[in-house]
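Single chain ahead, by itself, as structure tokens, in the form predicted on its own.
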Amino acid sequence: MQEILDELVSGMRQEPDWGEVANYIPELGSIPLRQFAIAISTPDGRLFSAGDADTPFSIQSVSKVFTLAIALGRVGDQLWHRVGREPSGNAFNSIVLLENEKGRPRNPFINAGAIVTTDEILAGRTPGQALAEIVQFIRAAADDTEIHINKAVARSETANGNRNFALAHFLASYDNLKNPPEMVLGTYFHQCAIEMTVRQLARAGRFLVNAQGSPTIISRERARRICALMMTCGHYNGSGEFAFQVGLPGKSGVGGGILAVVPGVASIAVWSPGLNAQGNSLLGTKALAQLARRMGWSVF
């Protein structure tokens, strides 16, 4: 395994195109482009990694996997009255889709759906309490207390989050927010600004592997459902292509991270900050496709 990962890193570093960083969030736009890391964690906690595996990065929308698990644990299937389970076929921050569907987001992984999920976690809590719960959940999943929120990234997102503010106010206009939009978005921006290394993220993803030895912080059935949504919705309007090329459930973030799951086998985290046209890590996707082919990993 280690030899394969080392070869993957060597190959990725020879790639001519590294994509483009998410410069619409200034704090992310300043990150050096030519970085790549990968880690694999088995259910029993063994860890293999290569590349810039000790470099922390902003997990951004990968956080939506963890907040979905928390919200489902809180209200169960009642969540689906507020958000759907279908692929969007649109960009992650589409306003048109939300308006057309009368304020019920298509799935919990597009921004509007994740804002609703965060709103559910906030019910009866202060933003500080909700964020403490999210960070603690991720720390427990990773078995690592050294996971924190990057406050500079959160400030940068808040200062440049006009599209997300528009989405939140659309949701509120359709009575699909229980809390004030500013409170929900403050929590949402900080949740997206959680920093992790690929080592930490791979370990945190083990609760979705559903194998003997993996953490059981949610039920097997719920882990299976979350993986299904990662497969169909985890890469926005690039989800079909990711499924075609990689064949595994995965959730991306504009910080360049991707969390992927090989059901029953392993959790994988990759990071390279350069994105493709759909806002997903360019080299991260390529590396996962190569790894899946070499290992014979696929849900199909």
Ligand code: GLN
The other form holds:
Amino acid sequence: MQEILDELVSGMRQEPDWGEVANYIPELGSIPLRQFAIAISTPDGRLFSAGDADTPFSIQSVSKVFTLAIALGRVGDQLWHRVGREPSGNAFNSIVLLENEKGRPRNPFINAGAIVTTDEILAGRTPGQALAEIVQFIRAAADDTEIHINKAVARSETANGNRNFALAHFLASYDNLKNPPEMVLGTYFHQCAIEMTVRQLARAGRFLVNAQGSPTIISRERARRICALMMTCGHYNGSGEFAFQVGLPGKSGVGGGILAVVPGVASIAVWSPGLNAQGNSLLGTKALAQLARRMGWSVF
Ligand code: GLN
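Taking the form predicted on its own as the starting point, write out the structure of the form predicted in complex with the ligand.
Once more the chain from above appears, this time first in line as the rest of the complex follows.
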């Protein structure tokens, strides 16, 4: 496994096109483009990694997998009254469907749906308590207490958050927020600003693997369903292409991270900050496609 990962990394380093780093906030825009890391964690706790595997990156929308697990744990199927389970075919921050569909976001992985999910976690809690719960969940999943929020990134998201504020106010106008938009977004921006290395993220993803030895912090059935949503919605309007190329459930973030799951076998984290046109890691996707082909890993 280690040899395969080392080979994969040297192949990636020779790629001519690394994509473009997200530039909507300076903290992400200034990250050096030519970085790549991959880690694989098996259910029994073994961990393989290669490349820039000790460099923490902003997990951004990968956090939506963890908040979905927490919210489902809190309110179960009630969540689906407020958010759907269909791919949107639109960009992660698109607002166009929200009016037609009366403020019920298509799925929990587009921004509008993730904002509703975070609102659910906030019910009866302060933002500080909700964030402590989110960070605690991720630390427990990764079995690592060294996972933190980058406050400068969160602040910058707030200062450049017009689109997310528009989404949150739109949701509120349809009575689909229980808390004030500012409070929900404050929490959402901080969850997106959590930093992890691929080694930490691969370990944190083991609860979705559903195998003997993997942590059961949520039920098997729920893990299976979260994986189904990762497959259909985890890469926004690039979800079909990701399923076609990689064939595994995955969730991307605009920081360049992707968490992918090989059900019953392993959790994989990749990171390369350069993005493709849909806002998903360009080389991260490419590497996952190569790895999946080489290992014969696919849910199909
Ligand atoms: N914080 C980012 C946003 O809300 C997360 C988006 C993403 O990772 N795709 O715009």
